[in-house]
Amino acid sequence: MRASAPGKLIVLGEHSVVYGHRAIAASVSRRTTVDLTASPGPTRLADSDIVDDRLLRALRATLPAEGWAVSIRTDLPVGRGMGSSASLSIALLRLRARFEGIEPDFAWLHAEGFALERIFHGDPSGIDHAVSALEGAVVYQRGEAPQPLAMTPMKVVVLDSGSAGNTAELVAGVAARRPGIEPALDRLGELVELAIGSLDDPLALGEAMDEAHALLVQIGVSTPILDDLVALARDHGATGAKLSGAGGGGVVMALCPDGGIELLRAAEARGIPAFLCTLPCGASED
């Protein structure tokens, strides 16, 4: 048996969705998938591209408990913000419908989602698992659920920052700094609201990342190599960039309809890691 599931990126809206603003978010074309291969014995986990210590607990809360090897492959980065752990429980829930014998709907697996997910983050937001799920871009405000976006399909450039951010502090920090970043936030989810408009214009989408990721190193997020991450972008070809997602490390995603050949060497040129994705991604054929 196999299942698959896309990770995501944080379009727009990082950080201001905390405070009741609305954000964007979308599938990309890169995945985690599962495979299960018949053998006796307790199930367990034979191959893993994840190295998590809670692996094992998210195998033992979605599958049988006797007769499979588990193998996980993914070609996400894992640890940057790109919805990883998310993409893997989507898929693991896909292979347990298969067992239960029931179809496994986005209503089925956001609400089945939010216990694996509570295994790796604690207490999600649900958006990370939400996106995996539909294969599409959603627009999000905390407290409601995630609603599909239309989104005409964007060749996006990855640019790993090669760190990890740590969300509570990040998110502790802003807090922190409130009420006098107080603009910042509200522009922030206003840059929201004009670009839900202009998803399929690559031009206007990208002066909103530019701006966007001016707020988000004014209200501290952003670090030196993000910036210059950014900057590279910017320099070889992209309509816009910004960091995705809570900031601190993580990744840069740069918007580049010509496909990213120019962003693509000069990052191999400085020993970058970086990879050309869609978003959002179209549906799997698991």
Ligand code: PMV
Contents of the next structure:
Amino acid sequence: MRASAPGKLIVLGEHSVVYGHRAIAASVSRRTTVDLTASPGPTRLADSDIVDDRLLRALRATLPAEGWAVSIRTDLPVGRGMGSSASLSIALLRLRARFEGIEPDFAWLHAEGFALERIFHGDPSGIDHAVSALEGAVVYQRGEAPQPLAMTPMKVVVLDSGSAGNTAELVAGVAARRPGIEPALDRLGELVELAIGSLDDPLALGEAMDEAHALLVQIGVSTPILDDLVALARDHGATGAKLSGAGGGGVVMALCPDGGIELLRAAEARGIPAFLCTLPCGASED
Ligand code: PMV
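Can you swap the form predicted alone for the form predicted in complex with this ligand?
Complete assembly follows, chain above in first position.
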């Protein structure tokens, strides 16, 4: 038995989404796959790309207590704000739905996903597993149901900073710097509204991403490594680049309508982990 679900990138609107502005996020063509093999005795984790002591709780919350060996594979960077835990949660829920003989619609996946994501993240906004369940681009506003968003698929190069940011600490740091940074947060929200009308234009979207990164620097969530990765992307053909997610580490996303070969080569030459993915990926690509 097998189920899988994709990870995500926040295209625009991280941090300002915490203050009621809208954000755009999209699923990526990298996924987490869970395989179950019949095996006598208690259900156990046979092997996993995601090493996390909370994993067993998530398995216990979703799978039968007896009879299965679980294998977890992901080609997402783990712990980099790309939704590896959310994609795992949605894949596990798809398996649970099969055991329970139900057809998992979005409302069910989103509601049940909160319970699983709380195991990993305490108090998640819900954007990660909403995108993973919907498989596409979404507009997300705190407290509202996520809205699917039409978006022409685009090529994005993801550059890995090599470290993880602590989302809770970064969100608290932004809160502490208010009200001085309020204009920057408002502008981040405005960029989302402007971009919603130009998602099929890589030049306009790239420009919005560049400005968003400058604002994320201003509100104090970027790092010198992330800024270097953004500069590298712009020097090697990206139409725009920004950190994606909470910052403090994690990844940079670079919009590369030409396929990103030049940027991938430049990253490789510097020993920076990088990969190309499609944004948003659709369920049809499974
Ligand atoms: O934790 P990440 O990298 O998926 O991104 C968090 C996005 C924030 O806007 C910073 C926080 C939130 O809850 O929306």
